[in-house]
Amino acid sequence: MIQFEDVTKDYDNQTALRNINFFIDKGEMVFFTGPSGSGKTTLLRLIYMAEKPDRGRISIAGWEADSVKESSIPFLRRHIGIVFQDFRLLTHRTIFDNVAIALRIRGMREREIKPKVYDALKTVYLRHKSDSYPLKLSGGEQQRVVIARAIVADPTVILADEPTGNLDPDTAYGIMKAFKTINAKGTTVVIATHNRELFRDTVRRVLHLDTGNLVSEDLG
């Protein structure tokens, strides 16, 4: 599914990444986890093609990273869910249009679009807020609308970025409650995550990023 070989990310003359090998298989739920400044967001965005690597391999879903063509990235992205740590929510747009708007850009009809912005918001327990707006709702709940906008287009990929980074304990459990859910489904699901406590005995893979190298691999 997703399978670095000998992946390096330089950026002006400092190495963000260095020789980073790792697969993912489809379904799985991963953990990437270090200090700020390991790597792990640079580890994402070339995940999903915003950047390219300097030297090496990466594999997603079958595209190759040093072969896709620029004009074919947003037909790859298509597949991939992406939760920010700002949450990116338009404010003057109800709960419902901000998770409708990742099925609009696709050209889907408004009568498909109903039943699936219902469902991904049923699946983060947000189902009763569709009519109000991004404002007046906690910052974990508005965290649960950017996960449920990136799930609605059923992508075969959720990829999070410090998604609990702002957010009280109790909450990071419900947003964490959310992933599970997803990925009981069939989602891959990758996340990157200071916080150890988001995978202590989740019993799914956690690999550990220093600096910029990948020094080890456990079960959380």
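Residue numbers count along the first chain shown, from 1. No experiment lies behind these values; they were computed from the predicted model shown. Compared with the form predicted in complex with another copy of the chain:
Listed options Asp154, Arg57, Ile105, Gly139 include one hinge residue for the rigid-part rotation between these two forms, namely Asp154.
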Second form
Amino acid sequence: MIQFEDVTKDYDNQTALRNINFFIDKGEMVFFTGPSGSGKTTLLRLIYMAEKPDRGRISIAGWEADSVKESSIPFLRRHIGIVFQDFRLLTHRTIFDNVAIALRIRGMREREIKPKVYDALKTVYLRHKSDSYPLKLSGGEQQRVVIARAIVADPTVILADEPTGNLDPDTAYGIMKAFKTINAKGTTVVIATHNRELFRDTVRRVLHLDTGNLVSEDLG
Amino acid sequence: MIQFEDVTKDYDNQTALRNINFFIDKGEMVFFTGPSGSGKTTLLRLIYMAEKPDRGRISIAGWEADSVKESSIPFLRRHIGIVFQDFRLLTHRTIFDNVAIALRIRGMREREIKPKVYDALKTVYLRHKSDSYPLKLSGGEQQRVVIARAIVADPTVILADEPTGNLDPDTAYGIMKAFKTINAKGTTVVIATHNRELFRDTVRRVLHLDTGNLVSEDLG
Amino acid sequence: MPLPYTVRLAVQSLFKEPWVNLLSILTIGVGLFIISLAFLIVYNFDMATRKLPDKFSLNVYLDHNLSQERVRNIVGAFREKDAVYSVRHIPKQDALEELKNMLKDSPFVFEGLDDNPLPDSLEIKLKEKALGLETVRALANEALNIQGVNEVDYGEKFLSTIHNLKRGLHSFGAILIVILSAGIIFVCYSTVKILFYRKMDEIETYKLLGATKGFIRSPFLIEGFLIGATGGILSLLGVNAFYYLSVLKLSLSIPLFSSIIFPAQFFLWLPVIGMFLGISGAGVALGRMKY
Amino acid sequence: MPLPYTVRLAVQSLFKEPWVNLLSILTIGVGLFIISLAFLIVYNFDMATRKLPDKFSLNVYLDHNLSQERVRNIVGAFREKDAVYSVRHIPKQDALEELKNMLKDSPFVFEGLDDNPLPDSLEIKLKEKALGLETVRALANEALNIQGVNEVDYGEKFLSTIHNLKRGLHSFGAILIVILSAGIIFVCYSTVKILFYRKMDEIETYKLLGATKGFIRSPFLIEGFLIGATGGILSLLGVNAFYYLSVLKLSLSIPLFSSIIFPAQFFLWLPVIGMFLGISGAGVALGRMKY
Ligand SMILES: Nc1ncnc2c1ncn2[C@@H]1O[C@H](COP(=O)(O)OP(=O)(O)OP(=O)(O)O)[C@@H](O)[C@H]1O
Ligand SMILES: Nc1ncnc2c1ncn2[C@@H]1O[C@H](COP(=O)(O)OP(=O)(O)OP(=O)(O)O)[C@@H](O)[C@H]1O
Ligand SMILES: [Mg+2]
Ligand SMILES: [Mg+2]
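For comparison with the form predicted alone, kindly provide the form predicted in complex with another copy of the chain.
What follows is the entire complex, opening with the chain shown before.
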């Protein structure tokens, strides 16, 4: 499903990832963890091809990073639901529209969009906020809208970057339960986080990053 | 220093805070905690007078919320260092400028600004990123810039809203140590968070909010 | 590409960014309005000078006492020339009448006059296309070589002034139209750029969510189209207002204005031109944008 | 309020938002340029008609065979009138010479002429301020009542056309200047609004960090000032380019252009005017903005 072979990514004056190797199978639930600035977000950006690797091979569900055409990247991304660390909500659109945009981009008809959006909002306990605007929500509520947008289109892969940074333990637990349910249906789930509570009592793989290196892997 | 008497704050269609009473003395370190949407950010916004209470009395270092003139609010805010939950970094300015703006607004001369900014950046382990831009930093690095901007002007009060949401435990510990050092020098520190690790082994007060109500207080 | 949704996006955006859009629409409207005025001036000048052949004539004075026969020959010779539209023979009696008529305010001039001192003359009108300064000058020289022709008279100075004015106006109009059209394209271009930069963040989000280039671009093209077309309609209204105010109202006090010709059928193209310029601007701006 | 830093902010912002600013500067430049052209046309027309008194004259034809004494009296009567600038007596011999000169292409007109059939006449020039249609008409009527005056002749039609054209041009120019000035203020206004809205977020951050209104507003005022001034300088360059191109170059082929008067001292005010309009626009925009 997701394969990294000797991947290195450099920014202007620093190496963000160095010789990374791993393989994530379809239906797995994987956590990436590591200190601030260790390269977790960069790794996820490589997966949804917002960045190109400087060296090495990346293969995502059959698409190769070094041969993929610019014009087919949108279609790759339609298989992926992303929880961005910096939210990326559209501030001038309602919560409903913010979630619906993921379906509209795919050309879905309005009639089918409505029930799906309300379902996703219910999963993150925000059904009652659907007519509100992002800047009128609390930090944790905004984060949950991002999660709803990531899951609404039933993607093949979910990439969640620090999805509970603004959530209290109880809410975080609810969100994790939802991810597990989705994972149980066959969706691959990849989560970058430093909240150890999230994976303390879960059957999963944890990969540890430190300043760009994959330092250890922990199964349990 | 900070006094709330029967404070109620309503938004369009919901009550964010209900009959809140508390007093924070000069030099205290206080934590507000509570689930997502319980009103922590709203409470801090009332302190720095970005919102007015609908009922009740708020007094901040002698300024009364219901009688303060619009034109003197800037001078109140110059006594407060704020860590915003949504960062509020200036994306088109360097990290240095982002921190320096807090001093420039106060009319400080460039010659004095430089050493102070570098000091603050050192405190959050980001001295080496001073010429970078916010969007080139990782989420945790951005959050630390916000913290540096809040402490750079030696404010009388520091208000930190979820200051470690994007930080790994080790970095979070370092930041908390810095807050404690500053607090020890007499600065009042108010932190809103749901990361219980932050205050587990600290001498402090913890106030619990739930859906707008102050439900319990915990000293230790 | 789900067109209806992108159209909705474009229209919403028009109303969400009222200032940029109003600014662009007004600028385009005024630009096209000024182009129209320039066109109106050039057009009217052309129309006015097109009637010139009716008014312009070459006067050929014949020798005294030519035979009827000879006069008829000379008339015939002129009629055969390519540039000539009509030849009128003015007998000297008629010429005297005309002169008396012209000087009727001072009839005393003719008080002592017994004999008709005037010669026969020919009034030659030219075809429109032959009304250049060179052609007329050549014709005059030819005429002087015909036996029996005494003198040829034509408004050389008048003709060359008209000629030069026409040339000047034409180049002036052309320059104005080119500059302002470029200006309008630039306005659309920078409007789209402004809107685009302002939405950079939103666009990046769309892209990361899997939107195609078409989905992202079409709202901007539609916006350029709408801005250009609205500007064009505005200038059409402006031109019509100008027509009713100045041509119809002002002509009451200033008769000169009443002779202005208003080619309505040309101005109906203004919205189409605006639309075209709007899309061009947007297209150029999008083409040069990396995303 | 630390002025140097806000100035730096304003200048930086000018370069960070090149498209809005370029758009505004060009629009203002073109607007002021067109205002200048309108002014140039009105000004030149006024200057041309100011020379009119030299060219315009009232011709008074006297009765035949008046005594020298009587003629001198009549001349004196005219000289006393307020509106009259000068009176020239043209003896009938001179008039005949003049007529012969005018008709020198057809000398045969005078072939049979023994006697001078012309009367004495007076050529009356008027003072500039008296050159209205009504004044002239009144004077002509008065003149006809003087004994010994036979006929009065003046270019009524010419005078009224000039008069009307002048009125039309003046109102046209005034309307154009008012509309375009309002347009320029609007451009500055909406530019500042655009920049302001785009920076809304940044401004909110400044405010939350403790910035005063002055700190936030001054960069916008400075920007309005710079945009307006730059637009003004641009239009000044444009006017000068226009002058050198059309007046100096075109006048070689079209002599009409060489008589254009170019009041350079007025145009030097363009940058100041632009600056003033720019600050006004920014001020209005800021005044109406809540933050
Ligand atoms: N666009 C960029 N240009 C330059 N450097 C970058 C860029 N993006 C990230 N970096 C740098 O690369 C390193 C890794 O960043 P990344 O965002 O992957 O870290 P992270 O593990 O997600 O950290 P965090 O937990 O704080 O979000 C950081 O030091 C960061 O400053
Ligand atoms: N500007 C606003 N307009 C309307 N409702 C608002 C506004 N700001 C906050 N709210 C609502 O008020 C409630 C309290 O919000 P607040 O931001 O204070 O919560 P919080 O405790 O900071 O939550 P979190 O931990 O998720 O940041 C939330 O339900 C939120 O939706
Ligand atoms: Mg990250
Ligand atoms: Mg909050």
